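Just one chain follows, in the form predicted on its own, and it is written as structure tokens.
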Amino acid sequence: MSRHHKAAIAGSGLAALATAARLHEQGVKDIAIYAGGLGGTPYIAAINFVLPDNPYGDTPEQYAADMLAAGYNIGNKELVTEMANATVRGYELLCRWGVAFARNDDNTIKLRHVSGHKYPRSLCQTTDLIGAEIEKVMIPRLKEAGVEFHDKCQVVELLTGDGKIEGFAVSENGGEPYNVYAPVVVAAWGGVGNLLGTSTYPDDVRGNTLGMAKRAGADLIDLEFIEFEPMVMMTPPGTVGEPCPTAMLGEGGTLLNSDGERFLLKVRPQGEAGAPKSLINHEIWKEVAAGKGNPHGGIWVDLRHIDEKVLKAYPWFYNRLMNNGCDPKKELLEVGPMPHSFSGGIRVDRNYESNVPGLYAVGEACGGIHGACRCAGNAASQATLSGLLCAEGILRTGKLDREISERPVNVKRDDAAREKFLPELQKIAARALGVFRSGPDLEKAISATQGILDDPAAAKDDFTVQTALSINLIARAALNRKESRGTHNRLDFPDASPEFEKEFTF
């Protein structure tokens, strides 16, 4: 069994969506999505676009300047000055395709102010999450337009042939796997997901894909930026994992340490809103470290003063805490840092593609727009932008027409290497790649994780093989970058900006 398409996409959350959103509309026919889950659009609380009536004086260069300011100016100037520049196009690429943003009593835009932004930018839904509203409305116009999409088909490698890609292969259900042939493939599978164990990510983004994109010969970058939410629930149970919305600081919520101080004054006096979220981890890591956290390792955020009204219109947060018995109202939330995004992956080009001929990277999928860190709600711009950009690359680069050759299915698993190897492979990357970082920690999981690649056991199993791969690249990356910087902590390293917080004066 295979399938032939002009256009595969290896995912099924926004970046895809948009991806084969714009092919359409570009009159390519034949697009196919293949996916294992939804990724984490069903989540999106929050999209950045900056459009023309916003009231605040906002411009694509303020908004491009901020991205690059809160990255440590290490993003690509070209990407991230191309992706500000279109959000208006993204944003009227999501309209047309049936997507309702929140207004306000006069029938603006809501904007809501997240971390790293000068100016409110945040679109978003005041009844549901506007990622649902996304998965609701595109799907199905989508399938209605003839874009094919596979469920329960996890991508299980790339197929390439002279340097070239030429598809992939996939298990359906579990299944044996079989290859899909296109000369275009378009990686949309999201980042690092779960190699280091508890995250705010879903279990259909494994993390595998780095070092799946490795072995068809991809170039990466920025591994080492993982990024860390730094106000997830810790508890009570049934809220633990649940990010606290950075808007909630720019709707008056404050941060306090167990002195009961709002701690992020000392180093940034103008207030909590619009703090980039490297600051705001790196300011909580801190107070942890001087005994002022809370008994989960993290700080407390203060809701209780803000109009119940503005807490319900962030309703899969106020409602997850209400069912399990938190009453924002009535009590400070235990926050702390969680694995939540990623700013590495495929290095692209302006097209979004990457150096193997035919393969294109959108979303988390690809690195090199975000630098060190990112803004809130940049996630889902990007995955919007790049798949609008890629789309249209993908029209320009002349790639649809390509010849391709067919090849027998070539993939290895085997059940034991997996039980065997994954729970100490995610061990080493949780004690390795976690808030802080060593150099003898980096080496010793580098070590590790190439003793593994070198198992013959290991080898039995491509999965186990990728996720390997993939911590040991994370683990190269973060050892060569000796500073700190952004989301790239080392202990045994000064930081690279120590004028960082003034860069955020506005």
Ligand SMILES: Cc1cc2nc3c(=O)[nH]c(=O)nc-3n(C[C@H](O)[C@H](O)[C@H](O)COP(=O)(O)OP(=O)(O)OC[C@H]3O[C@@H](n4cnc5c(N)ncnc54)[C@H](O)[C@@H]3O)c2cc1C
Contents of the next structure:
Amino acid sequence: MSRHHKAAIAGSGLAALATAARLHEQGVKDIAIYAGGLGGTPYIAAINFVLPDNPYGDTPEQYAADMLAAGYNIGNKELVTEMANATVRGYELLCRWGVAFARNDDNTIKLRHVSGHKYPRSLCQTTDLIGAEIEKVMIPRLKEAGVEFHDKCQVVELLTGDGKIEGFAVSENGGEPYNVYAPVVVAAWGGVGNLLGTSTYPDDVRGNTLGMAKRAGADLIDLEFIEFEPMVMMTPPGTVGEPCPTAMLGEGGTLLNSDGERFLLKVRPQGEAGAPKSLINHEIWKEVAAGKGNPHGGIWVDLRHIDEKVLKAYPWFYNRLMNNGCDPKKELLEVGPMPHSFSGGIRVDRNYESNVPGLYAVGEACGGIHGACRCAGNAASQATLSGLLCAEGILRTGKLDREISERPVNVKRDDAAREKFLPELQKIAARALGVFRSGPDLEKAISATQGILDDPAAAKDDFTVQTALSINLIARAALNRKESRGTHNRLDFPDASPEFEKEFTF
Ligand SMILES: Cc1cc2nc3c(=O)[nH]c(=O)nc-3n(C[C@H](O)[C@H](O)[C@H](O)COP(=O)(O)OP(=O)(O)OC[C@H]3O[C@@H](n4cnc5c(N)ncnc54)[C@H](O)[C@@H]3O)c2cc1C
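Could the form predicted together with the ligand be shown next, to go alongside the form predicted on its own?
Below: every chain and molecule of the assembly, starting with the one above.
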């Protein structure tokens, strides 16, 4: 079996849906989505857009400035500016495809203040997670519009010929792979968090895709910047892994150490609201290192003084806590940082095309936009806006009409290799690529993963090789960045962070 499409999209998260929606609006027919699940999208609580009638005098320019500052000034200025300038169009795209956002009593759009932003600009739903709403309304509409959805499909290898993309190989329901041919392939396969074992990521985002892109010849960028969510629930069981929204700090929540001290005020006297995630992470890690952490390696967040109605407006969070015997009105919550998203990925130009002609990347699959850390809620905004801009870039670059000839399927699978190497790879990644990194640990990780890459037993299985390559590449990027910046902390190099954190004056 084989299939042919004009545009084949790997993934069905927000970035994929936005790309497909905008392609359809521009008249493209024969768009197909192949995906293993829904990725991180159903968990999105916050998504930022700067709307023209906002009450704060907020502008796309301020939004871009916040992004660059939160990224420790190494984000891509051109892509950040284009993203910020497209903010209203991204909002309108989602509205056209049926997404509704929560409103205040006076019918204005409800805006929350999340981490890293000067002004409240985060849109949401108060009855369900906005990401779940997006999937719920957009998928049926895209199907109605003729976009094909192929569920439970893993893209297992990219196909190239003469250095250009030609499609990908897919395994449906774990079955024998077949080839899908397309002159335009959009990587919308999300990030890499699960490479490190424990993370907030769902299981269908596995991180081998980074190695897959590299094997197809794609340039990658900023791989050292794995984002840690600062306030993930650490106890009681049943709540573990649930992020306490950073918007709670905008609602009046405070962070406490074991002395009951609001430690963030030492570096941010203006308060916790809007503090960038990397700053919160750093300060939490400092408190833990000073012996002022909680028994699980984090700190406490205090929401007890927040009105119950406000807490209930985050129902996924509030209900999960209450259902597990944890009442945020009555007790302090034990929270701490956990791998959560990725700011590295496939390097793209302003059309969101990689250096491999016809291979585009959107959402968390593309890198180099946010720099060393991203503002909260911006993964979702970027997923939307990169999808929109990519779809327009695809039309601009005129790559949709190339004929592609078929070839035999060439995919290697060996379950014994997976069983042998994958647990080892996860341990290597967790040890070397966690919160604190050091040159010697990274060198060991590079050499151990290289050993696996050179092992003929591992070479029998593409997934194992892709996974080993992903970890190897991230470790190399982390070794090359000889400083601590944003989400990347090198124990053996001075902390560049305080210098950059001075910029967060709002
Ligand atoms: C618990 C949690 C809460 C979050 N909250 C927020 C938030 O409030 N605001 C925010 O901005 N961001 C948030 N994020 C991050 C956000 O979810 C992601 O950055 C966002 O979903 C990225 O969108 P995407 O479409 O690029 O990738 P995803 O939504 O992750 O989708 C990836 C897609 O690719 C598919 N896929 C992966 N590998 C393959 C493969 N080999 N073959 C085929 N398909 C594949 C997956 O099944 C999925 O369909 C959160 C993440 C988590 C885990």
